[in-house]
Amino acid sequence: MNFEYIKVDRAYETNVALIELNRPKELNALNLQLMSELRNALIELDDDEEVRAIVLTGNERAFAAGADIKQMAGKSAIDMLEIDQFSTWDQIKKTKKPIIAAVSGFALGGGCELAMTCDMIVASETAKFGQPEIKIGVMPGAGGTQRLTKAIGKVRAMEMVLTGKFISAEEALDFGLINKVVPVEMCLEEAITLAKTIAFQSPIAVRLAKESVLKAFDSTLEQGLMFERKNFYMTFASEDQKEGMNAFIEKRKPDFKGK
């Protein structure tokens, strides 16, 4: 995979591949080439049985410090929909593994969307997460009024969103939007470890697993239960449920294989 704004390692030995934001003098603006190259990069890792977990990561200035502005400034209505930046952004979305985020600096606009798009957010000390579009006389566009609100509230998503305020990394994760926060020189390597224990379970079982954890965000508790009835169903026709089960009644590490 070569791309321009963008790395990828995929690192074999843990199951854990690396993508990592690269527009450091733009501190990672999400332009549409970036956003495309995320895209075929996440399909790509996606169909990849080697790997079983997804770390996302900028620098130490910022995850992502917004979108763009450039690129928009000066377009119409009809342009935006022409554009239709936001397909790519649902491709995002339906990524089958685990994405970590690995936040250091800034995640404001499109970085703190993307940043909530992924399964979990780990944070440096460093961190500052925000929804300033109201500053530039926009909203949020790519969930930031959704996903902001399901994870910390309507009083403080409305606060965030109609202010453009920004709250540090122990706020977020009082707030409950990210699982951690490390020192800066800690954060890639704690989400790394986080996606490698993620990596060792069952490819299967995660997959329906998160599958399922998703479904709450948009069903009722009921349609939500009898969606996560079925995944769990259907983890007894894997190979790895039987080699879990042994595993855990003869003592030892299970070995899954994905089937």
Ligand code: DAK
Given for the second form:
Amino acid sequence: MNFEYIKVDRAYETNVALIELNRPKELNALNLQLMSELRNALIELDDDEEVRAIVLTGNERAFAAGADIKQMAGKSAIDMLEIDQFSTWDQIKKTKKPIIAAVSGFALGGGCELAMTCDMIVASETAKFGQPEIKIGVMPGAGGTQRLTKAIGKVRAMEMVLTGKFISAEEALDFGLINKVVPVEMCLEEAITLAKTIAFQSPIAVRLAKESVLKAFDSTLEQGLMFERKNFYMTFASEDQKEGMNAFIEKRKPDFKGK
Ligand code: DAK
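Would you mind generating the form predicted in complex with 4-(N,N-dimethylamino)cinnamoyl-COA now that we have the form predicted on its own?
Entire complex below, previous chain first.
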């Protein structure tokens, strides 16, 4: 995989792949090429049996400061429609393997939306989350009004979206937006440790469990419970279910094969 604006590292010994956003001078502003590279990388990693979890990160100054304002500024509504960025953004949502965002510095606008589209967020003490689109005459367009509201509640989301105010990592933790806050030098390591723990589990159970948790966002409780039930039964079709339960009974560590 040859990319200009991202770096991809498949650490096979741990079954964890790392994607690093790499436009440091522009604070990882998400231009169309970067997003397209990210989409292609995610498709490949999702298809790669050796990869069981993915970590997405930026650098110490910025996870991503949003979509590329310079690239968007002159566009018309029809240009935006024809570019159809959503097919790229939707790929992140469609990725079957868990994605953990490791966020240091700015996660703003599309950067905050990108982190929220991931399944978990580990942040460093320096992280700042915000939806500042209102300050440039627009509003969030990649899930900011929806995912943020579901994560932190109406009044807090309303304040962030309508004023563009940033919140700190501590506040984000307090509001339930992120999983944990760690010192900046530990951020990537913590995210990788979390990814390794997931990568050790049965990939089939992980996939079905991720799907089931996400189902809670767009279904009634009853529909979600039915979906969960079917996925739960489905785990019994896997060799990993036998391996996991037998390993428990035999007092040994399971060796999940993803079968
Ligand atoms: N776009 C382009 N360039 C950016 C950028 C951005 N979002 N953010 C920073 N940069 C560039 C700056 O222009 C500057 O470049 P030079 O001037 O050096 O060439 C360089 O990065 C360093 O930035 P600063 O000099 O501004 O650094 P400071 O430390 O002073 O300030 C900052 C850092 C993050 C507070 C500031 O850069 C800032 O306010 N950036 C903009 C943040 C923002 O408004 N983000 C929201 C953008 S709108 C969609 C999907 C997604 C979206 C929309 C639609 N579809 C699927 C349809 C998302 C929209 C957005 O994210």
